[in-house]
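Next up: a single chain in structure tokens, the form predicted alone.
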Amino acid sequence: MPLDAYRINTEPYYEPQDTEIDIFTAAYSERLPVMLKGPTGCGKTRFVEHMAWRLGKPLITVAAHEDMTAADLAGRYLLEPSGTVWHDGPLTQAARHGGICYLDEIVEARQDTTVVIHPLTDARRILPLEKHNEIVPAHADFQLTISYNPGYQSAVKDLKESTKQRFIAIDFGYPPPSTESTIIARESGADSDLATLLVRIAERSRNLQGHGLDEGASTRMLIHTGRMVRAGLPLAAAVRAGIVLPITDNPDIRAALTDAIAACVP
């Protein structure tokens, strides 16, 4: 099958936080597009991978960026030894053959690029390929999922209302402490005491959000830190390299964060 390479054969580990699995399942059953909203590193991409595995559907992931064009999504003509040949883009592949297309951090793309998804996210469920003179009707198994971080919204980088209102939305946050500890232990190989300590460190950093930090330590950062400790790095060095230095370049904020972390380390 055309999309077999995009099938996920091993269950991606995911700890549910609320009713997100039920919401996504219901949306997919009706082939409604889904929008995942939440801070960076909180599990949005892992959730989509888990749902693709759970539903048994191929998953094509596209990392949006400011230089991405509509042709990057839809497709383009390329010169080959045999001549000029049309190549479907990832969005067209998913729409034509049936799969989940996941556009990660969609607000990073230009608005004139994202409008290409509009005909696929309403009752038409079509993808016009103007350069190929073709209209691709969406396969019955096609579904579109996008994600973005509301914390980075601005007048320049935000979704149009005409785009937002086409989607079912699921709100993500960092998991509750007990769940986050379980995730860190499972994903990093850290013992439960270290996982619990890393969650306490994260809570201290998240308390500084809006007071010098745009965001606190993500679950992903905690997993990386736990893996560094497992590799033999002392805890203090792992926390500095995995949390403090990546999260801010401001020396005063780094000092405040270091002090806050020190207060919860035995």
Second form
There are 6 protein chains.
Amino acid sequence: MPLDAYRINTEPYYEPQDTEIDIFTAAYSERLPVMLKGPTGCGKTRFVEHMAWRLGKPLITVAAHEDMTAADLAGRYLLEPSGTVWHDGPLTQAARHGGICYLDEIVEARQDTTVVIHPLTDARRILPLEKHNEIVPAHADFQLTISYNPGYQSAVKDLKESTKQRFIAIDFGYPPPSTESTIIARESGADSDLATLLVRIAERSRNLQGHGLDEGASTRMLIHTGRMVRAGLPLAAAVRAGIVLPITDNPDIRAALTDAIAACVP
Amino acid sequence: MPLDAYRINTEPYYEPQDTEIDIFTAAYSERLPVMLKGPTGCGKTRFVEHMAWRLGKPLITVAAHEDMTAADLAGRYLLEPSGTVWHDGPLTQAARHGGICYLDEIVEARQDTTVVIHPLTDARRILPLEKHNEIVPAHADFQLTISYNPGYQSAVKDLKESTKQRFIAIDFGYPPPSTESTIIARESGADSDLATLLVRIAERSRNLQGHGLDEGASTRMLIHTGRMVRAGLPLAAAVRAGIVLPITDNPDIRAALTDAIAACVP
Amino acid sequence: MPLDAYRINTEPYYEPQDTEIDIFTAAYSERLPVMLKGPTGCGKTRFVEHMAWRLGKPLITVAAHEDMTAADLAGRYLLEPSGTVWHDGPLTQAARHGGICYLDEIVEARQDTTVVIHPLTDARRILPLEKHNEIVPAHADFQLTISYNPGYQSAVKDLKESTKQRFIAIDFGYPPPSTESTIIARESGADSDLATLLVRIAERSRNLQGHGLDEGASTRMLIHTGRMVRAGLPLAAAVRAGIVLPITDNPDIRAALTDAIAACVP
Amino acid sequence: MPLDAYRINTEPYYEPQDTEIDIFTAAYSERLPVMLKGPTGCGKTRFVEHMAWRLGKPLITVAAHEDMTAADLAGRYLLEPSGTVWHDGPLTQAARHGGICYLDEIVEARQDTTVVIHPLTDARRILPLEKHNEIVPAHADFQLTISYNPGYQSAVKDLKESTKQRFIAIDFGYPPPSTESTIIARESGADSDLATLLVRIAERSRNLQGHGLDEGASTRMLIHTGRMVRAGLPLAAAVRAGIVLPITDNPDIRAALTDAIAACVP
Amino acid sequence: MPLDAYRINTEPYYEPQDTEIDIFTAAYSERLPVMLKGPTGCGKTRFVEHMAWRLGKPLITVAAHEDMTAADLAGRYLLEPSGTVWHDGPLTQAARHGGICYLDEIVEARQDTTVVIHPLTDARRILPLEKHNEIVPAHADFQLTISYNPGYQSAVKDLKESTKQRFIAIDFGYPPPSTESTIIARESGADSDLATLLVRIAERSRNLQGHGLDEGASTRMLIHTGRMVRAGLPLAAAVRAGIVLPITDNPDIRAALTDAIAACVP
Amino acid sequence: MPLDAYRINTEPYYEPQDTEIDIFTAAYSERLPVMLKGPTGCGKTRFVEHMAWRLGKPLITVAAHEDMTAADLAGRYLLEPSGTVWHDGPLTQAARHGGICYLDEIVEARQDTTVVIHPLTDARRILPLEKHNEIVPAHADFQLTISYNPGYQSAVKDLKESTKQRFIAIDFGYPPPSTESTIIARESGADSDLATLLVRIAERSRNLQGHGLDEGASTRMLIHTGRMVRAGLPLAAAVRAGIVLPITDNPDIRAALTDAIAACVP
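Return one more block: the form predicted together with another copy of the chain, after the form predicted alone shown previously.
Everything in the complex follows now, all chains and molecules, and the chain you saw is the first one.
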């Protein structure tokens, strides 16, 4: 099977935050495109992996960036001994053979990337490969999911109306404290006390968002910090190396963050 | 037949808004180029598909974007074992073999794309392929249709006068309420009550246009929402995922939109 | 003969506005380069076609645009089984084999395009092909004609002095009313009353130039509108689709233009 | 002989303005690079052709432009059946085989073009071809001449000090009236009265320089106008087509120029 | 072994400043990505070399710059007799065969470079090679380290939140005086007095940071100066050539720096 | 020997200004990179040639410019009959086979060029060729010298701190009058009186630096002027063509400069 390498065979650990599994399931049953919105490191990518496993479909993930071209998604000609040969890009593979195509941080991409998904995301469900002179009808299993972080998306980089209005949207945030501490314990091997403490630390950092920090500490950062403790580092050093130093270079914000953290460490 | 893959064999569902079918038919009978203007997701693409089916002509659709080059329309040389070989682009195919070429969102393209259509859209009806050293006379069936959304076209991206003045123009808007609810029922499987309600919701969102929203909810969004309900999601969740969340990230506008919607849901 | 495909065998219909035929004839007899200035759709391209037919010379037309490179005019190497092979561009073909080369909307091109014509437009009458290591002496029949629209040429895009001063210039405007109505009747099949009415409508639109419109309705637009009437559309609908809607998206200007037109329709 | 195609076999007509022939001769005898400064169409190119003929050396002329790359001067690899083969550019040909290389309007070029000439224009007299892994010692006959028009050279496009200081400079202006009328008579076939009148007309236009005109009429324009008269056009029409219309699109400046000219026509 | 050329066989000399060896060791044991922050020439690169030697892993170093593309990291196709062949880039080599990949001055790179490392730096630990149609799972030994200098990182060039939050961070500064003089003596062969004096000189220059100097003299500069003395240059000349002249061209700052230095030389 | 073409076999004439020969000799003995700073045409290039001859090492000179890429220094693949073959660039040749690599006007280059020299200019002394998958250890004879002119280096184009701090710096200025007149006499064949006069003229022009002139007349200009006199031109004409006209186009500055010069000519 062409996309077997993209199948997820073991269940990716995922703690639901709300009804996101129901919404995605309904959208997939109608093959409607889905847009995941939320901050850095809150679990959007993990959610898509979980849904692909749950639905039993291959998952092709592409990290978008501003130098990505339509050809990076759709495909291109490569020179082989017999001449130029067409190679499907990841989007074409997903459309042709059936699977979930996940475009991570889509707003980073240029408009030619976002336009290339239009005919796949309306009633036509086709992918015209102009350079290959082919119209690929989407496989019955094909679905498109994209994600972006509304927090640092500038006006310049916002999606066009004609793109936005094609998607069912799901909002993500940081998980509720008890869920987040469960996730941290599970993913970092931290005990329950440490996990709870790390969530409290994260809350302090998230309160500084908009007051010197662009974003607070993500669940990912808390897991990393928990793992540094497990690897033998003292808690203070782990928090400093895993949360305070990476998140800002500003000495004043570092001090404020360090104070806020100190206040909640026993 | 070279363009058989581009023929539309079953009638695409289309509810006329006004005299647009007459105007397009007259323009096609004179092979005059046509320009469709209107907001996102109001049915321009479906209209062209319907007209191509009605006139029995192949339809070649190209989604324009700012990185599209003249070669993407006209054609290019590819390296094959016997050397470089010319491959017609979609515009050249339509011109050479006869069909309707539809350039979607043409204002997104750079000027070299719009200039390439000039000799095809005046009395000459030719396509000079300078790189191929060939002048392609347009097939008797060839016609060019373009579309754009005047709502978010900046001064920078406006068409040049020498391009604009080549086209017969048709204006599109959202369909009248009864037409729109017929379309929603037909396309989403929603019953008549739900379809009517969705149109009322759309009207509320369209009233917010210019007051925080760039555009109101399109017919497409209403159809998506109807399908989410059909797939088992509660109405409120479907409206939130299908209309409110995709259309804006601004919390205040989201609240205003949610209130406006709540007021019209029984 | 190499340029036979570029010969014009039937007389292109052309109504002279002034002494432009004499001036072009004199310039061609001296092989001096000619520059045609005037608004969109007033007949510059048709005039060059007419002169090429009248002088019995091939006509190679190139529509200039801002992405056009010197190689698009002069030529380039293409990969063939025997290695790279030089292919003359349209300017080189005209210079080598003798013919009129017409560069439409030259101010759109970048400076490298305009510089490439310099040695062909002074006493040297040569085209140095640096990449091909060849100096092409212009054929005795070669002449260069360019056109541009001074109406929307920005300071940035103006021709350099060293380019301008190489050309004999001819000014074009809209034809006098009786000439224009003759042209419309001839080209659209409209009867004399309709043609006269369309000219009156055009005059109204041209009065709005600089008061909301960048340019008034061109002769081309009037011909299109006449053809829409011939194809069976009512006059009001044809004027709206052929003149009012294409020329502006501004509701106020559309209303003003519609009123102005209504005042002159019987 | 490799550069025979670049030899000038008949004396190019040239009327000296001042001691420019002596200065160029002295510079060439020392093989010092020369920079010609002056307005459009005043005879700089003709002067270099004359000097190349007088010194009996081949002349390779390159018109600089802002898209010209160092490779356009130095050379590049081309793909041939036996693999990539190096092809000398025009500067390399002149340096390798001996001749005058004339870079016209050098300030138009980007810095990589001007930097490539540095080692050829100091005591080293070498041309390093980094991509070809070769150091070409300049032939004993090699000399470099460049030109530019200080009149419209912006600060941005000025030559770097390290480039300027490598050149002997010669200033050009419009020729004195009697010389200019001799040139016009010789080049256009105009009789002495017409030539004298054309010079008077040119003086009027040159008085408008800085008062609406970027530059006055060049000697080239006067010759063109004389040739239009010889071809049968009335004087007024020839002056309008050859001087007034090409030089400006501004109606007020055109009127002022027309009045100034009328005042000196008998 | 594929990466044997990248193994470090002799211990790179390194004087610890703080607990950086413990933090890196813990992060490596968890294979967490590490970010080194600190000024120019303070020993970040040497530290990574030391850690690679200490952990017995190959070290692949890439100096980031603004023209570096994702392909420079991930790999590209090259044309070989049998057609195009894929060549792993340095990041792919480290991920595939196991080793520490060190991206020096990562903020210099464009976003496509930083995005390419995302799937390698979260729970997935994969490197999708879209162009090669392959997903490379990271080798068990693979770890990623990046560095940057917060001192002259502009807002434009800051790392994205979604990148930052993936890293454990370690701060570097100039070493404490006794450590720095030990390093200088060891690396330059300077005696203890000279080394101590050079550290005192550096402190003076570092006091000028923000008062005319962007950065003070680095440890590297002191070592260079010590080596110039060892090579026979008088101390004053060595300090001038090794510290004063390279660090600034501003005459006033040079004078201030020279005075500050003079005050501490015996 | 691979770099024999780059050896300098006869002593390049050089008059020392200060202790620059000692500093360079010491830096070379430690293989420390050297940066030469000074105005246009003051002898930096000649100095490097002299040092290469004195040290008996090959000298590979590269003139940096803003379009130079890292590949222009490091090397690239070229297509040959047997497929793509790697060709060392000039920096790689110097590093691999041993020699002085001189990068002239390095600040003109983009950052990717300056970053490529980093690993060659610290303790590593290696050149990683990422595209060739090779780490080239520098030959024992390899040394890097760069030059730039601080006079017209903008803030934008300044070297990065992390580049600057790798170099030993030597300042150059115009030579003292007696040295400069010795150089002029030697290089131009001027007699002692003329050489002395030319130095006096240069001093006048250098006094105008910052008062209308970006830089005064360089030693190179004086030599050129001397050679024009030797070639038979009168002194006034030679000074005008060799100094006044090349250095500025501003009529007022030309007048001031001409007056200043006249005052010191006997």
